[in-house]
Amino acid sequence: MKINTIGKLCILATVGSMATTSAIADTSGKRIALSNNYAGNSWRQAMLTSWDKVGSAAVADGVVAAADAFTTAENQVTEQAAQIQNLILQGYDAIVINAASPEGLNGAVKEACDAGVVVVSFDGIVTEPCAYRIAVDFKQMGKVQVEYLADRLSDGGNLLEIRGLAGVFVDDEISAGIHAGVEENAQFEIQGSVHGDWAQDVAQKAVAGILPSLPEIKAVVTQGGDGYGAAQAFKAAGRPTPIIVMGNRHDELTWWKEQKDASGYETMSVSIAPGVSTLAFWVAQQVLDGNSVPQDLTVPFLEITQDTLEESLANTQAGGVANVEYTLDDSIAVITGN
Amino acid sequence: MTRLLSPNLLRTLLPGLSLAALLLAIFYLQPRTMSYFGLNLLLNLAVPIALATIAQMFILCVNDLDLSLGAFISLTACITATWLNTTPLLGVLALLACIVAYGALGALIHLRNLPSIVVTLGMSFVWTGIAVLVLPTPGGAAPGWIRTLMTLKPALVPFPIIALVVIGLVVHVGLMRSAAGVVLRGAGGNAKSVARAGWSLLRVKVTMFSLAGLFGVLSGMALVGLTTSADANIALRYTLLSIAGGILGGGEFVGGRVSPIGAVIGAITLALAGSFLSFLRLNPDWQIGAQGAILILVLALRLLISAREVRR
């Protein structure tokens, strides 16, 4: 009951001062923990770095009392369940989870909820109803590519689709989104489809293999990590470079920049930013603050356009992925936009 | 002989003393754990580990080693979260079949005189394969009665403590205090003399492996009761945890020398070591190493005690 009234007050306060950062005092004593199951690739490392950067700034500003990250050593469900129970015992007010399994942690998550701890899961989400979920809409990520192309090419044309790793959920979802987009925009036709495994070298070989059998290709729809390879394959075959949708990787953005400077080449780039961990952080903070937050949120993609290319490229490490960290205001926009 | 701290007594007390030291350290670091709620959270995941450790102890007792236990428990967890929940009869039959299969493995190892490490290592892939077939993607749901049992909130004493004490005592009485238990342990310690006395070694091995299978099934069921769902890799860590727990609790690799109560204590110690290190805010990269260091420390203490025994 008490929380409810505070919540209402906070909503009023937030509505009153949405533009400025609001409600700093309310969560200054709260502690938020990140329970992460795996840190073994560059995306996860970037995710942890973003958490640390935003979290420590929030602590320094007095927004929260602590924002500690914990990673399990072995990426095992039982280990992460024990870790979450330990975090409950350590008295954290909210636990942000990137889960080893969507179902296997539900028991521990339920324990946390029952103990009054706010649980926010992102990327690797949990299905326990009492937790908040920040999910990735991979389908939409496929669809926006076709929608962009529909804007650029009003006459439509032939498309080449580069898929990811066969048999993986993410690959099926993005591809389903692309096909849904093509169905809505009948002027496009997918002439060929290859698996690039989200790797430039694999994508280059696959595209080079299918190109001789294809008519003129207007555009290439991709899943990220394959755009640069596709461009190289078109160049090697001596064919005109189509509009290739990029996936925010450093090599892709670099190539795009070169083409833009040389010939005014235009395209777009889309992927998920590792900084989504910071969105989860702010969502947890908002829930602790008593604000009403929908149980299921969707991560916005990080889209790079012709205008933001230079800025994004400058902020991306060589060999890395373009990243964006969320501020409190960005996060409130995501929450209320849902 | 009448000295207050004889090496034998010390060795018996060592697992309990290490656990007490660890518990005190945890209570000091995180006073919140010193409550009904805290002990419940601290210990509930130790219940399936203790059951797994008991299963491994039966195998250790007949001088074998089971490297497939984690995969086997994952399989029983998958069966519990799927068939036992939706079609209980099929689930019960499947779990019984698992136990029978374990007994058959014991017979195979004995009759063909095969090294158990090789057989069980091979079987671990078979168990994982079947588990993936039963539950291709993580999911399933715990049967209501198991969930209710594992989340019981009895008055005064938290459920995990009751469960752990019961597990330890039941196995202790069965294996250490009964006539049949003496034969079973004797077969691990000195197989020849037990065989000469007219006991069937085959029957002993099959019994011990079946018991291991039974406790493996119980461990899988308890785990699902806590997690509410399963996946095919859910308990892979339990293979090494169960071996370490059994040894930590006073068991030895020579067969016959085991201690059920010690095994339960060893399992709790291992589960608590993880919590202790996380309360210390130790970097996760160091945690596995630190867990190993705790293990080495306890075993080194035991060696010191044994050395004193030899000197006397």
Contents of the next structure:
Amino acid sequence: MKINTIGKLCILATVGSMATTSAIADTSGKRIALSNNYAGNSWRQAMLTSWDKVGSAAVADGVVAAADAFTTAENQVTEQAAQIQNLILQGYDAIVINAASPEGLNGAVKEACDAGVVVVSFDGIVTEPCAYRIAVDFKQMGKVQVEYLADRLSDGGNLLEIRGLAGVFVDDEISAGIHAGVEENAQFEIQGSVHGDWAQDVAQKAVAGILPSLPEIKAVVTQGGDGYGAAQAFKAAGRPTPIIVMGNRHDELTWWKEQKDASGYETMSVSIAPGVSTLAFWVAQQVLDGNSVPQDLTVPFLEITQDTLEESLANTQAGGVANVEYTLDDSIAVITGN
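Show the form predicted on its own, please, because up to now only the form predicted in complex with the partner chain has appeared in this conversation.
Keep in mind that what follows is only the chain, not its partners or any molecules around it.
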């Protein structure tokens, strides 16, 4: 699938040379677990599906002995910390984490490292120095939305911000980027902000609740999974449809395509690929294999444009998210910067 990338793929540490293939025998007895804090939207479901697809194949091929996934029920830091401690007791050799908090899990992460367990965090990363981190520049992902709108709306206008899941690092970072973009483009003003939890049904209710109190809205800045819900809320309220930035979900891209065909509607779509979980899997496997891996890696986010909409939609599964999954060789290329 051809999807434009924003930002240069960069490596935040210097590493030596690495072979292009893994010594499978070195990790064939190793067990890797995924600790996930939330599964209540299509992005998280796609992330888990990608993990299962790549992890199951790695187990079948004898690369690792296990690649199990565990999701907490309540998205609570204390619950996920207890889950990580339980995974340590179960003897997993590596734990890959999508974290409920960047700092709140550091105690459990340090316990894992002290027990000799490799810890790799992604998407929702942790700040404990012993962990590996795979991050997207989420702040830039928010800022680029406002930069796009500045090109489209020279006179500016009022914005509605739909945030993600309250209290989560990713939500804070994307929102900070949006606000930084507005500070640099004073023709825009954020008139309201709601949390959509990265889910279209939650976003629709939240937008419907705030719309009666808002003036004319020229554009909606989002975090992913909320664009279609926002469009439905504006329609139900009988208000003109603003420019709504989408988040690479199939329902958002389908709606965008329908509006584009009917009226030439233009927007953009941006998100992190759910398949970043598979990069985290391979990073854990490479560390277990004794290879040198940077403590911090940054990967690009994915942008879909007016010109790439049709191709991207055709390659996105119904109910899913535009995605990229990593092979072992792909992951080594990221690790080495090649």
